[in-house]
Amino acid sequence: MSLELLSILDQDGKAQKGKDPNLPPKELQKLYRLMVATRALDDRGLALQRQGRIGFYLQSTGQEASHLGAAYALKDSDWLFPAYRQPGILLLRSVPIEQIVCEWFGNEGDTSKGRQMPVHYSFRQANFVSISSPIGTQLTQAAGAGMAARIRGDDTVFMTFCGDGGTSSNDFHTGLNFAAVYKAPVVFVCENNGWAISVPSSKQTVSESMAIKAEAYGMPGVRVDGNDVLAVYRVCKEAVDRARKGEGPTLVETVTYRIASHSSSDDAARYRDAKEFEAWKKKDPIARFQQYLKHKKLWTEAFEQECLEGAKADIAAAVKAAEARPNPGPETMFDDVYMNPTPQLKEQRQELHELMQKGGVGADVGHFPL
């Protein structure tokens, strides 16, 4: 148990002696590229919402180091039970950008067939379990999956995320309690970004930290600087290794900040202090990691342009392709519900097909109205 805020990089990007995980140069550049691409993806997503081309968006701006540093500690075979502010993990796991963008539009290329809100991804090929809006549900799901893996005797690790507000949910208690009792291989990452929509952390709990809550469940708790990608990676790698060895779960609190509003439906300026906001903007995790790469002679203006312009071009191409796709057909309402459709469902599907043939069904109902 440590209440100390662990960090590796100072604000100028210099690594503290003896703490640098010494990732290979190509891995460091890959991490930076992913952080830059994640922010570019968020910028374009919000722009599309403001233009009325998609109905809703939710950014992770300022939290790129927190979720990418955490997920970078996993193997590709490990599973993720995310909240809704970890889009960089999709890029890390090589999910095609067009599939990500199709989810925003809810079109025929969307893996959820338009049934989810935008930014509520589900990608089986990336072991990325569906995001859901209710706060905390993913924590018990991850605990259950971890318990099953332990019973099977495999070495899969499960990582799940929540915000500071998620620690007030029933599922936080249930998930951590079950995972600890059954020594499930789960890493619980609480991204403490200061705000649960408009509720500050100070009104969420009177505990000294989120990490200290781990003590009551009998598992290690660690606080880490969530804007320091190397520190997050190092802490989560230790937690992942511990879980894989059968030593049970860990609660990691990444102390970060939500630079954006809660979502495209929120205006944080109405409740958030401007001085606090400006102070955290100066702690930008991408700029900080950039300084580290400069010290390592791994960053140049040409590399920066390659990262940023390359990401923007890929996203622009994905948006163009996604906007050209039609909406899911009405008949898809029968898909993915029953493994073996009942006779009644088959009959209803045929009736719908006949109605569509006559032009009686299939009107465009527009975007999700948030």
Ligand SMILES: Cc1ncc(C[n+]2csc(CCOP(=O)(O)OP(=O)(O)O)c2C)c(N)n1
Contents of the next structure:
Amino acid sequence: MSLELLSILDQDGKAQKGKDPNLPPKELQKLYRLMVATRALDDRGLALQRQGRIGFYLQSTGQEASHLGAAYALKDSDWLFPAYRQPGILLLRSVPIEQIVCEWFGNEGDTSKGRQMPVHYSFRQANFVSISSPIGTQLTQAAGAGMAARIRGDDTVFMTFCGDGGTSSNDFHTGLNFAAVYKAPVVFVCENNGWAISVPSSKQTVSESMAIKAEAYGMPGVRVDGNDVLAVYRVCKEAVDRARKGEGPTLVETVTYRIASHSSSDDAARYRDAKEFEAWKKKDPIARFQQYLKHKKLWTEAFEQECLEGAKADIAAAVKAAEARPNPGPETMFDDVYMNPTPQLKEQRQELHELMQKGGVGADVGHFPL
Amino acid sequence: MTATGTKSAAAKAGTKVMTLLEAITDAMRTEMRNDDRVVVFGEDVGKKGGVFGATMGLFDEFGEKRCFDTPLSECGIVGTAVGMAVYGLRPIAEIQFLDFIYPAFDQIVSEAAKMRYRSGGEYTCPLVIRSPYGGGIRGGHYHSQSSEAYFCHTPGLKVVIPSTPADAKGLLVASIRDEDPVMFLEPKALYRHAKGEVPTGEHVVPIGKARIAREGTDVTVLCYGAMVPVCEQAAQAAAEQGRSVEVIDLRTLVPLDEAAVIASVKKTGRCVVVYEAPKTCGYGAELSAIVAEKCIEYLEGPIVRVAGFDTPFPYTLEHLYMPDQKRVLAGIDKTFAW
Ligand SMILES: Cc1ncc(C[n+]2csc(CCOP(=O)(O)OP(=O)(O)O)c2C)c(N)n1
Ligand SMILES: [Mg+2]
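Right, and the form predicted in complex with the ligand of this protein, after the form predicted on its own?
The next block holds the full complex; its first chain is the one shown before.
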């Protein structure tokens, strides 16, 4: 048995007959704008890291269609349990760019108060649950949140993401199993970008696909061209609708490619074949969607300028504002460990305060090498 | 595969200046050449040579059979290492960051640590789990933790933490040859910062022996891993103020070289314990208790702990979280202000 790779757009952006989800022109343009803005955001993030202005960055370049198409199928009231490579969803959910950039700087404007590395966002206002580094942990949590919604009788749907590497984690298997057993309203999106740092997806599994693993857990598994935003949207919309109707979870595998290195600390040229990379570069999801819009007469040079220059200007303004903001105060380190600090934490806060009054504390710290 | 075991000591060889990271690679290379039961695996350890470069060159020299990438599962890495060790190999499992070891916790604590005991010695588990630990690289919560205490609290595991390149090689070789499971925790902040002469051939530093990193007479500072150079700097600064500080690099947390600790404290009469993990229930708590139990009558001041705070590891404020020279000096002051 083998799963078909679903797609709608061909490489020239032509939609196959009968498959086009026929989104209204305004929405198509909005999706395009978001994809362009996401790439601009990633470009700027990496540039800031290269300039030494932020400590780390991780791009989603090449995966804009994959995560934006998926999240576009949700209602704003639906929840996300993201991995770390879906920044476009923040733009989709109207998180102010300055807040995003404050997280990179880890300053006082960061919603997580400078406690995490760059790109580990938390935005309650966007139903975007705090990202952690340990791979896969969000998958079981999404299953649990889905179970909770069923217990409460809410019609919220939960979308959670992982990579191809994430499918090897314990939580992938447990999360899928629990979600299926309890018919939790969850859409599991596995963005198969071919690589987990330097390990190719062929070494994660010898299953013929990631999507086929769904079969073993008793849920539908769908494989979709992850660089085809309309196909991803359509497949995820069906999964979201099923979930909302109480028909349980779905595993969606978006077949895509990590165009950038793993992160600002990685150099993919050391382990990755240039030919493979070049071939995927030609399948750029933004270029393909642009062709589609052109066929529909929804794209002009002026529109492109407006999307790209508009995004760049917004990001530049956000960076300027964010960079001017101070770091969180030293005393904030002791907040949020518990609702109320323990006596020990209060004592330690006082101890640090006294040391700082005397001056000179603060070790030199190096740079993140991964 | 037939076991050839460890060949006897190689001819006297010279030394080479290496970073701590290079010394670790050298230890694995040496033992892989010596003993064909030794295999190295984990995430990104193959072609890439590890995210920090610790396994650089091993894939090229020994091939994929003995140095290989695994699927992304720490539980899988350690669980299979246990199976290999039980069957007769000498696996070295790399966990990319100690912060990511928790999915393997069950395999370490319930399985590797107890295999010998629960089988009445019929089965053993001679494996090494290597993992970078600790802060100082702007890695936030999940690339900075110093969670050695969890492992020290588990009977059956040895816990080794080097602080110099020569010790890194010698202790890793000893760990690979050890008949029991060893957690070999590598101070990532020192990977490239610590440089020193390392014997290029056979070099073994026995597990369970502390090192006097600096001799002194007025106060003992107990430390390990990345805190050792911090304490040495503090000792230097204290010397300029007329205080003679003895710095003990424990090298092995389990088994602890208690004799070295007690001898030093008896000599100086003062004790500061430095570790970067959260203060509460950290390894320094154990050290403090041992000193109190075994030589309280020699103390001229309270035992003082200088440690990380009882918070998750922060990102932006990392420089304030990590014990530094000033905090160690303040700790030393406290033992005198009594
Ligand atoms: C449990 C755990 N082990 C190891 C790591 C280190 N690590 C960070 S990202 C990564 C690869 C993840 O690959 P994949 O799931 O395919 O996601 P992608 O980065 O391709 O989006 C690894 C091994 C981690 N974060 N968590
Ligand atoms: Mg991947």
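Predicted model only: the values in this text are computed from it and were never measured. We call the rigid core the largest set of C-alpha positions that still match within 1.5 Å between the two forms. Numbering follows the first chain given and starts at 1.
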Since the chain moves as two rigid parts, how big is the smaller part's turn between these two forms, in degrees? 17
